[in-house]
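One chain follows as structure tokens, the form predicted alone.
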Amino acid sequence: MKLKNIIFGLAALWLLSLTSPLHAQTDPIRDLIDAAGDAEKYPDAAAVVVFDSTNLVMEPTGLTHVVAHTLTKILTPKGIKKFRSVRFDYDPASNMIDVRYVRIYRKNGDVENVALSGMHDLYAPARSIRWGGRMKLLPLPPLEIGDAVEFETYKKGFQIAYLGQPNEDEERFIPPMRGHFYDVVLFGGNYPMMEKAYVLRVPRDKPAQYEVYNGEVFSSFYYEEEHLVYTFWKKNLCPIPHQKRQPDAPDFIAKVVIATAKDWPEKARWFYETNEPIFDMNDEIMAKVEEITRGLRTDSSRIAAILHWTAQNIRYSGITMGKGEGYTIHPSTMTFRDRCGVCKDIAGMCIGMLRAAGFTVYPSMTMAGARVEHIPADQFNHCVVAIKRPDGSFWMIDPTWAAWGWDLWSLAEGEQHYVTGSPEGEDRDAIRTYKADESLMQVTSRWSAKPNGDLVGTIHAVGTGYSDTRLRRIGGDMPLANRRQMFEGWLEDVYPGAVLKSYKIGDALNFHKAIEITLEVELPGYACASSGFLSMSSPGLKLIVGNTRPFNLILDLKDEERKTPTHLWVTRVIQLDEEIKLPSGLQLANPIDEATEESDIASFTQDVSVKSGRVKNTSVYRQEERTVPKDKYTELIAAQELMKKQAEAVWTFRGGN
């Protein structure tokens, strides 16, 4: 069978497949629309996807032809609004898309072909990364509930990868790792789906390996004269849930990861060979390396100096370098001149400078916030730096996340998989799991309570690990002129009428010691007071639960049922050491019970005592997991709910004059 016959025949594959095991019925499209049901069947959905069919043919070069065929039924007014237009994204640097047809099946039985002459070819919306991505946008005629929108597209090329250099004509559609194919296929979307099917044809000498994750997907495999055919399908798919602090969808939605590459070392060798030409130096860069490492005697100090210079001086902003942007690392000389780039360019700048300082360094691909499976398909959204030690192991650093970070590798990137491009070819590896105590936030509050209920005192915060990063970003991101207003806002949110008498904050660019924040505060009328009586709650704990930014808490989670894991990025400990001096003669009126909520996921403990006219409050919140399984969500919330409860608990004191 000739390739062009396959390509032009793909449009008919869906109708032919109606008699295959993928479908239990032989009804035409109109009957499929009727069988899809209505809003009563899908009470929370604006639309339902009747079918989503993707057929791909890979050429020996790796160039891939993709025909997508989709039919979606409108269920609610919100669905009408969502389908005022249809959008088709593409990147002219690496792929093209042709919208073959768009038609509307009206609920009254009419079929309306939408004129493609109304299509607009526009720049796609962008923020921070402006690489020239485009979209084809087609306005649709007014729809009604019960109408269905069908479209078919033909796409040629590959999605953005990190590297590769296009040449002429069809060459720009061939993936950087020539002769290979990869994909990650998610079986889920924004709407419920009656069925999703994915069919891949590869040359018979390019067998693919695949694995299914996060659930079940049906599959089949068979031989054709010139191709191996892989088919995957699933029926009755629920929409991807959207909850606060959920992981990336590929970590919990059923997916197929497929690739023709043999293993990660093969991919890593290619990554190394493709990267090598871009780490060029010039006299100006060499002079800068000498300047920032002058007088430093240890490898670790030189590495830290180069890392922090790169992190603080190369802004995160993706500008186009023209042809090939999006999958080529900018040359070090270009990044040094422009002082901007995305993660791959910031990493490339750091690699070049470290090599100039005498280190053996390579780029490394990673996935921030999600897993990289063992099938060697590109599953990356981030680029970092791997420094080779004498024993052959790697010291991983990340100049993108090191901005305003004390650590050379952010503790929010624990358990993260990475693949390093080296001459030998490295296998997939992972960052270790970080313990909660490595990101300790120590809050110390000292207060003096007046008989009229006023409190005067100080709040002091200092952290380690990621907790230091949270405080350091406050000092680094906020202009000096706005800092007082920011701190006053913190206080006002928690203590109405609070007065910020003074504040101190350390130098965010001093990476030799932890940054510290100290607020001197007056809280008029904070305690309820009368003759011989005083009642109040913990001012320190109220600040912690009332201002989540510096403490990186998630007290706003209100889900009764968790449908996804809860991704918290980092384990942590927040410890409050509080002391309040009481007016003379006041004693605790009621015993204060010790508050404890403990589990393997999270815990909160509080110990309050009164001795010699002073209230001492030690409260500790511990979060032991960075990703909490959905069946453990209640344990996480229980610890945080107890902390919130104790922040509102009232202490009552009697006696005195």
Partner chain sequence: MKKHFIYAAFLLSVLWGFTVIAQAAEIDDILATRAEAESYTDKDVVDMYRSDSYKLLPDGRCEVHTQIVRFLSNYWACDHYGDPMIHYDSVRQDLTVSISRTYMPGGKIVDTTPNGFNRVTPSEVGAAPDYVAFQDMVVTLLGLEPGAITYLEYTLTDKESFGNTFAQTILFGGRNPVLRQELTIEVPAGTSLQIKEANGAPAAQKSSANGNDHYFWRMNKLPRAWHPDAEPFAFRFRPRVSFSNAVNWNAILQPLVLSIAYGSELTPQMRSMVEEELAGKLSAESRAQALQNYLHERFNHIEYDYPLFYRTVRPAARVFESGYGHSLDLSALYVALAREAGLDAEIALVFPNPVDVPSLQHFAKAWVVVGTDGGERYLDVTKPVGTCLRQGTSDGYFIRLKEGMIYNLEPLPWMQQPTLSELFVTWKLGEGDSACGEGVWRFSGALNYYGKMRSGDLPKFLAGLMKDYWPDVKVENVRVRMLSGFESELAFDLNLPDVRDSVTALRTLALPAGDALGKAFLPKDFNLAERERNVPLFLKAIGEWRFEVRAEYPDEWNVVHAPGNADVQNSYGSFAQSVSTENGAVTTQCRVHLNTHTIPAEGWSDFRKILLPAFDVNMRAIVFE
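For comparison with the form predicted alone, kindly provide the form predicted in complex with its partner chain.
Here you get just the chain by itself.
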């Protein structure tokens, strides 16, 4: 009896031990999920990435094997919606992806393996560039808050295709710059991350250089028998904020840029050697070059003619050339026939024609809208043209962004880094900073006011630099059939009862002079009128503030607090010169103080006076910086708010009959 009790007691104790916390928590993944917290810890997040780890092994050819392992915990119903399926993109011409497993950790402790047989392999969505990209799409079973999704993938190759004519299957996975590796690793994503790690193994004879930007990242470097091992990691990463008009994430999120290439000139030489054979010619192209440069005597005029022809006639639409797509410029003969391509093809067309015209020209890699760092990793999203001058310097032109622009290099690309693919190999360089006065928008507004409140007048706009581009696009890049409606839409912001009597736009394809737009307008009953009393706001300023895009203005910032810089692309000046002839006898009820808000970042000044029966309003908005640091945001907003306020300010006039 006693023995029986002892055995029973021991068995009970043993059973109890199975349910004890010590026994249950032997699964490190489960521990991590539990430690990740819930929506209370991350109030604005739909999910939290528990870990995100990437392991890479580079072969001597440059072919790199990548294993990615991620665990994400669902925090809210929005997270449930987001994770109804998972998608893995790849480009069959240059890389492959194998999804090894997808697992769901239920909040109740169950673990489910998602059957990969449900994976769809499809063409990926695409817009302007259709190079045959594909995606693997796997539906997930219904999730609940507190569940976590884990997956591991194996990928090899590069996103941009290899050029040339590969003989073996693996050749297509070897990167364009054979024998090299480069990467830009962002430490941040759409969700908060508890930990992100990146481990790279390169052959011992392929050391990589790296640098950390925009913040701190832990790192280590050590030797293995066959590899050098670089490890980077960071914990407790905040999600990338999404505020209007912020720069690209690589410009402000902590990142590691790493590359085995020695320097930019090495990469530039490779780029030259890769693309040099592409610039073929035929009689048709030669004839076109002859046609568009006929009678032009100076180099600059011939360059301008070829650039404008390319910019206007090679539309942006990307179709694949097959093997080699992505990093190889399309042959000039192909682009000339197709009359379409992406930036590298448009640049290639321009280069081909300029060479036919006798210039020394090369393609140049650049990054529109973000920095290119010192480390020679591929950080480019755009291709432009570099014309070599006799003194060895380069004249940079951009046929993609020059469409509907007077300038051969768009002023929206100031301070932009580039690397030119010349035989000598060029170092990284940058476009100069453009001053605000180089994109001047001049608006002249002339009115005559009647005692009953009617106004009749004209509005005239002309610009330089990017301001000219904005106006020129009205003339060329908007549907002709909607033109009157468009101008009437402008006037609706001034006064819904406005009458557009006539409009005149210069020739948008005349790149020898600034384009001008003139509107003849009536505003019946615009001013508030009684006997001896008239009040109104500035029609010119209301027009500009109500139609920011054509007048090269950005006024749509609403954040109260800024977590990121504000990227506005162009520095600018908008200047209004307005005169309103008053009915006789009316005077400004009292002088109006000059309205001023000035800083190094932006300013708005307005001077309103009445002399000889005319109201004179001079309003100037200046924006001096292309990218505004977050601690200077309030200075930008102050100038903008004053401009908006003054557009609604009412002037009161009294006297007369």
